[in-house]
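Here you get one chain, nothing else, as structure tokens; it is the form predicted on its own.
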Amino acid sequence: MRSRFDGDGFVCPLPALNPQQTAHYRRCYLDFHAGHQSQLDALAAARRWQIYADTHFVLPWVDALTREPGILDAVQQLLGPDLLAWNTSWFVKMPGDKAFVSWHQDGAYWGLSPMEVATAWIALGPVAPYNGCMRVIPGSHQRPHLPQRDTWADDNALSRGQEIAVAVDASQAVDLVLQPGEMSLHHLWIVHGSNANLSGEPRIGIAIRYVAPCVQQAGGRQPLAMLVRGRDTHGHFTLAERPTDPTARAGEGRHAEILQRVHAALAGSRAAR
């Protein structure tokens, strides 16, 4: 798997969750979505990070999802036995949702090095071109890094509407089709994006960004992470305690404080580069 990841910049599909686990986490997500419906309806796609980002720090069931052995066993093949869950982002497109993700490279924004980083994208329902699956440009992680710009487009699901500032040859794109319970793994620098969901089938998935403890983020204050396997012998991250409050809400209280800290760290990282 490592050679495929290094060569193409992604591996897909891979088993992640069994049917019972998939059904459980899908129910958890749908309950979460229903409980935050009014907030999500009030937010443009580009602002939904206030609800969808870094929920593993505050919601026990999302924390549990980041620790599932079926996911960690695959990630360990890429990053080694010591793993941190640095970031999570829900990427959900309900039927008819206009949200899309423009072509971009994650490495342009996060300030992480060395490149011992992998994103696991886990599907909690069918994910295909008709409902806006992720698309990647194979091998693009090995090419020179491309210039990026912020568009602040409302329907762009990225926080600042980030996009690559030069033309991308979409004819080279590969659709990462996933069945419920499957996942893809992709490289920090691969060019990727996704289209809107024009179907009647929701696209429900979460991106979990795992890093090896040797990774550092440029900038000032130490970033937060959760130790999900092995040990951290480097101390480059502040290790958060596992969440225990089943009534915690996204976008409020502890979660709002964490998002403020995370975005301050990202801003410091951009300023440092």
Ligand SMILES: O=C(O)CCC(=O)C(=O)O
Second form
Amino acid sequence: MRSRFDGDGFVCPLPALNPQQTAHYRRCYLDFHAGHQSQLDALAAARRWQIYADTHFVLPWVDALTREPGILDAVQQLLGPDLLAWNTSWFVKMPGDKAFVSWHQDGAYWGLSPMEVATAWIALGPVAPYNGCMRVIPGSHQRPHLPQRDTWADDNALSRGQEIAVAVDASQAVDLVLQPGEMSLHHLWIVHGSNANLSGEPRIGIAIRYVAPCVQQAGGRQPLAMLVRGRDTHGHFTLAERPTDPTARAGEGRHAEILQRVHAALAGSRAAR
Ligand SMILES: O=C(O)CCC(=O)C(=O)O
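Next up, the form predicted together with the ligand, please; the one we just looked at was the form predicted on its own.
The complete assembly is shown below, putting the previous chain first.
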């Protein structure tokens, strides 16, 4: 696992959740989606992070998902026994949704170092080219940091429409095809993106960004994270309390406060979501 991740910049597919867990979290997501439908409908893809980002700090079922042993056991092989969930982002494309994700490198705008960071992208339904699965350029994490520009495109699910400003050879791309309950792991610096969902099948997934406690975010206020396994041996993050309120909502109250704080930390690292 470690050598594949280091060499290619990703590992896919890996088992993450069993069928019962997958059905449970899919149901939780669909209830959440229905409960926030009017807000989501009113937001362009580029602004849905107001609902989709960092829900693990406020929704008990998302917090539970970030702690599933099937996910953590794999992430631990890359980052060691002490794990923090720093960020989560739902990446959902319902049928007819024009949302896409341009080619980008996460490391260019997160301000995190050292590179003891891994994203687990967990599929709560089938994910393949027809519904806009993630695509990666194998080995691209080993290249230098590529120039990136902000396009501010409404349909780009990245908030500033960040895209790599030099040609990306899409013929080299690998599709990260996942069955429900499977996941991929990807490197902080791999070039990745995804196309729109042109099918009638929802594409439902969550990206969970795990970091080892030695990681720091440049500048700004101390970032927030959730200790999900082991111990925090460094104190570089403010550790959040686990959420307990089953009625909590995204986009308001504590979630809105947390997003403000997260943005302050990202702004301090000269970055944005
Ligand atoms: O889900 C996608 O299409 C893109 C995900 C992504 O950019 C990420 O997880 O870093």
